[in-house]
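Below, in structure tokens: the form predicted alone, a single chain.
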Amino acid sequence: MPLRPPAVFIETFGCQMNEYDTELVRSILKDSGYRFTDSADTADVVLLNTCAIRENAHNKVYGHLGALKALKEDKGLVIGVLGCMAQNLKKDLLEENSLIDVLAGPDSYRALPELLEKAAAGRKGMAVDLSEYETYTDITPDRIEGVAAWIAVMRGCDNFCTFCVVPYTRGRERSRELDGVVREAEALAASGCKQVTLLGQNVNSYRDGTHDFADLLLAVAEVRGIERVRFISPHPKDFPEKLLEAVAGHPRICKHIHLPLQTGNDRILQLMDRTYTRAEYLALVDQIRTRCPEIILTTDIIAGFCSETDKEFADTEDLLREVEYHLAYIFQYSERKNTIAARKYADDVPAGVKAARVTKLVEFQRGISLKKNLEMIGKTVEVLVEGEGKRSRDQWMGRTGGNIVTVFPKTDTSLKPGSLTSVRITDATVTTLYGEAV
């Protein structure tokens, strides 16, 4: 290591939980004397915080590793792979000709300073054990201050959906104590943060021994200075009335629920071990919309799961037509190493068929999303200003309570990032509302 404090560049792939974990890693390394840089070219250490959920995420990481080869040969760069991919592919990543010096799984970030010190001395190492207890609740994430932030309220997952690698890369469910989460929200509010999103692989399984997720959601919503509270993601199998009442009844809990479906066919749902039927899912949607008519619903869809037929795929399209989500994240099935599906089922839907199904669903959903946004024209919505518009410094960009991106001119000089303002919608596209402050 150079005599000056080593410079670290961290690149994050994947979900919001990975973004939060990067903030934890920054805090751990900063406390050990490391500094940070925004480029691999100026770094002594490059850390890739990875995702193992989809094949595309794997390919990106391998591509970035290849791009770092010249830097490693030129300046002795230390390269580390963190997170889910490190946990899931540890044998593959530490082959004799590997560029990687350090592997650290999601429960092993406290070991990073020691691992990096050894790597600088030429000794590769890894820490990839899963923990039944680690929640990092005593570590304050090193965040870039802004109007919105993530808070991980639990780690791991006990659902074992057959397609999903998370239980194997992040371990079993562990919940933080309610008081610790509230203190983190209070610290964020004191720094000027106006919105927090509570994170978990299945947040409605949250239990700290005394409190459930509805208790936690309401407690965070009462933190002075926090104007909006969001959460992702719940599981349809476990959505109690108490949680729905909290969402519908508290003015600072956003009227937006991301409710992953995955497929609209009962046989495929059973193969995925999602533990609900199509009818039960639709009944939950009806219950949610009856209690909270203004709710914005979004979802996740997997197309081309093992043995899915054209008719079964059509059931998913029919369900999208029936529910009319505001937004759907649609992916083709990619077999993940060590999952139940990889061990039990053949990945037998041709790649071309998977791609065609995804394309069809995406185009179909775009039509629904555009219809939903056009229906907003003439309405007035409350928007949390996040910053300047991407296309013009003369515009503000923010989001509605339903998490819809909204752009409007800077006509009110009193507004700034973090302001809540009313915007009358005058135009809309598939992804964005346009309007004027009122």
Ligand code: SAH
The other form holds:
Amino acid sequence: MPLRPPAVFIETFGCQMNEYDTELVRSILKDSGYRFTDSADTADVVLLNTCAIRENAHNKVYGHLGALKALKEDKGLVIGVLGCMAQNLKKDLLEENSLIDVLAGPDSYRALPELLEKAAAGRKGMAVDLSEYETYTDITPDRIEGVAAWIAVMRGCDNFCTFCVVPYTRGRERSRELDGVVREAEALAASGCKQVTLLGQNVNSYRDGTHDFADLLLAVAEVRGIERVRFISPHPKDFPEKLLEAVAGHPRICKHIHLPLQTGNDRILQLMDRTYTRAEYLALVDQIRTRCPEIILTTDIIAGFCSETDKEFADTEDLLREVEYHLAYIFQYSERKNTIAARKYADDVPAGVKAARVTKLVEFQRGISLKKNLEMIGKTVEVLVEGEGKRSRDQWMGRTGGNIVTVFPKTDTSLKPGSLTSVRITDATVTTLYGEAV
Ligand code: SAH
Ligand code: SF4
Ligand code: F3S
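Please supply the coordinates for the form predicted together with the ligand, as a counterpart to the form predicted alone shown previously.
After this comes the whole thing, all chains and molecules, with the earlier chain placed first.
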């Protein structure tokens, strides 16, 4: 190790799981004597923690790599690519003029200190093997202290939805033990954190040999000092009654369920191998709303999957109309190498048609989101204050239990980030509620 510890800059792309992994990587590197900096210009090592879920996620990373070229030539920057794209980049690394010195996949972060040391001495290296066991449960993530934190409770995915690259980039499902997760939540609470979000690709598959996900959620909700518990994502194919009871019945479990639909058409659902039908999904929504009427539902949609016709696409729009989600993330289908869909089906919906379908759904959903938010006017909601509003330092910004951003004037001087307060809603836009503390 040189006299001055090398400075690392990490940039994170993709989902919350990657955000969490970046915190693990920071912890591993800190223990090996590295320090951190907040820009590539002041760094000795730049790490990109990458996402492979859609083509544009890929392109973003290539764009950033290109921008680092000059810095690398100037001052011999070490460049590492971590995360879900690492697997796909093996070939590039081996090419002679590649900018990349180090590759590490999601299960190989313990190897990073050694890989970086070798890279500093001019030897490129990679660690991209997937593990059936690695959960990093003994590593305490190095977090930016704040009101909210993520905890990964399981890693990997065994579902193999035909469109999805995650089972290939993150490997097989494995869960952490309940005790380890609870201890992490307790440590977070002791450091002032008020909200934890439990993360997994399909949290309903969580199993530690003794406990299922509902047990885990309830145990975390009982940790003293944790005011709110969230989770993402459950898969609609196996949403147990016990989990619904936990969400509906526990005051500190947020009344918000993100329930990825993907498509409202049965033939496309089958091609995606989602293993539920439109009718089964709608029955689940009904069951959830009957047991917990105040629940906020959100979803993910893919438009333009292989062979989707206009008529089949219309089934998705129709389902959005019927369910009226509070929010929907709408993506155009992006073929990923090696997935089942890439091997079995033609990516035959023209790009223009895909884009038009996304635009149509986004517009349609905006109308519903606005309507839902306007319905909140006059109601009083509980908001967890996260910080100052973006537009004005005289306002607080926080979220409702349903995860809706809420902005209100700083009239109550006793509030601070981490405070829970009641806010009466007076106005709303598609994305934000406005109100006053009561
Ligand atoms: N495990 C989570 C999803 C993680 S990926 C779950 O099943 O809920 C997040 C979202 O990205 C998915 O729900 C899906 O809507 C979208 N997605 C995944 N693969 C995609 C692809 N090839 N093209 C477009 N969108 C995709
Ligand atoms: Fe991908 Fe399906 Fe696993 Fe979600 S459940 S990560 S969409 S394979
Ligand atoms: Fe997340 Fe992207 Fe990997 S969504 S799991 S970082 S492919």
